[in-house]
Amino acid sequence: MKILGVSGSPNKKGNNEKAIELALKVAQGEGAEIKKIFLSRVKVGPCLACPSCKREEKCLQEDDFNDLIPLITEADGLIISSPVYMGSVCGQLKCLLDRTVFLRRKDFHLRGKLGAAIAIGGSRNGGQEITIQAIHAWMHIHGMIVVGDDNHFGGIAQAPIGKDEEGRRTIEATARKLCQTLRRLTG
């Protein structure tokens, strides 16, 4: 079982970087392999919308995309991590999430993989659901499976997250879901 943790935001060794720290230990805890994916310490720009990746084996803009593909593509589920500054997923982590067209015009590469979703925000109602939303929009399109904390929509927390434990408890709850799931289904 692989677990591929990635946070969104530009911020080193902030609130989302944390998050999936956290969960990646819980999902450790449960037995998978982990790896990460911290956008505050590679360079994905946005998407170009040219027509190269329907021909293409890659995408031919010259940053760390990439590098990213097997990352993504090898893992069976991902936590995905953003914070909230208007009321969605953070402008770096859309730059990631819009380049990976290039894996769904590419047979779907993430059909099947389970994924799991952290909003933090600077306040408890702060917009996190709507920023969950959106991920989860992104991995329906993608054909994954979507899994919550079993109360919610996933791992809801509010900044600082090391204050808030109820939200580190969802992300917690979000993380072992993931892991539960995955196991049922490759049982």
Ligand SMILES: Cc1cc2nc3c(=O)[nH]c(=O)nc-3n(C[C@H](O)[C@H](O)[C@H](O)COP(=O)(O)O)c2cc1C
Given for the second form:
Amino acid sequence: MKILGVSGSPNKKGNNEKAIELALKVAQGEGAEIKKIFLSRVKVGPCLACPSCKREEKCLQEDDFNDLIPLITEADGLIISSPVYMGSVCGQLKCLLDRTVFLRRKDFHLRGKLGAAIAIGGSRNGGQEITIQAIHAWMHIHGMIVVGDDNHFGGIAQAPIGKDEEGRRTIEATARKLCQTLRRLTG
Ligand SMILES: Cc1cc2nc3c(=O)[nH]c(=O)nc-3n(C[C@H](O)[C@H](O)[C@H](O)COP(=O)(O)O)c2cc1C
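So that was the form predicted on its own. Now I'd like the form predicted in complex with the ligand, please.
In what comes next, the whole complex appears, and the chain from above leads the way.
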């Protein structure tokens, strides 16, 4: 069981990276092999809507994106965390999500993988559910199977997450649900 955690935040050691570390710790406890992508450490620009990936099934832009593809395609489950920016996902994460479009064009490479989302806002009700919805939309468009936290939509927290005990609980529950569902599906 391979679980990939993705933090969309530009902040090194910020709340989203802490959330992914927490989720992956739970996944490891459930027996998963874990990997992570922190977008604060790599450069992934926006999709330029050029036709290259229609022909070649890869992106011809020269940034770090192509190095991340194996991590995404080899995972059985993805847990993706975004800070809430103006009521939705941050631009850094949206760039990564958009650039994966070619993975569905021919063979739907992410179809059947499991996905779960985390959103962290500065406010208690700052748009976390809408942010999670945007991540879920990406997952559905890839034909993935989406899970929540076994209660609501996923990990929902207010920064700083060190002070948000209930938020941390939803993050842990989301990671647990992802692993348990994966185990159920794969036997
Ligand atoms: C450009 C920008 C827009 C933001 N918009 C929102 C928002 O709409 N709602 C909210 O609750 N917090 C908002 N915030 C606060 C961040 O969501 C919050 O600080 C987040 O948890 C930071 O995560 P990080 O520590 O991983 O970077 C915004 C922050 C920035 C920089």
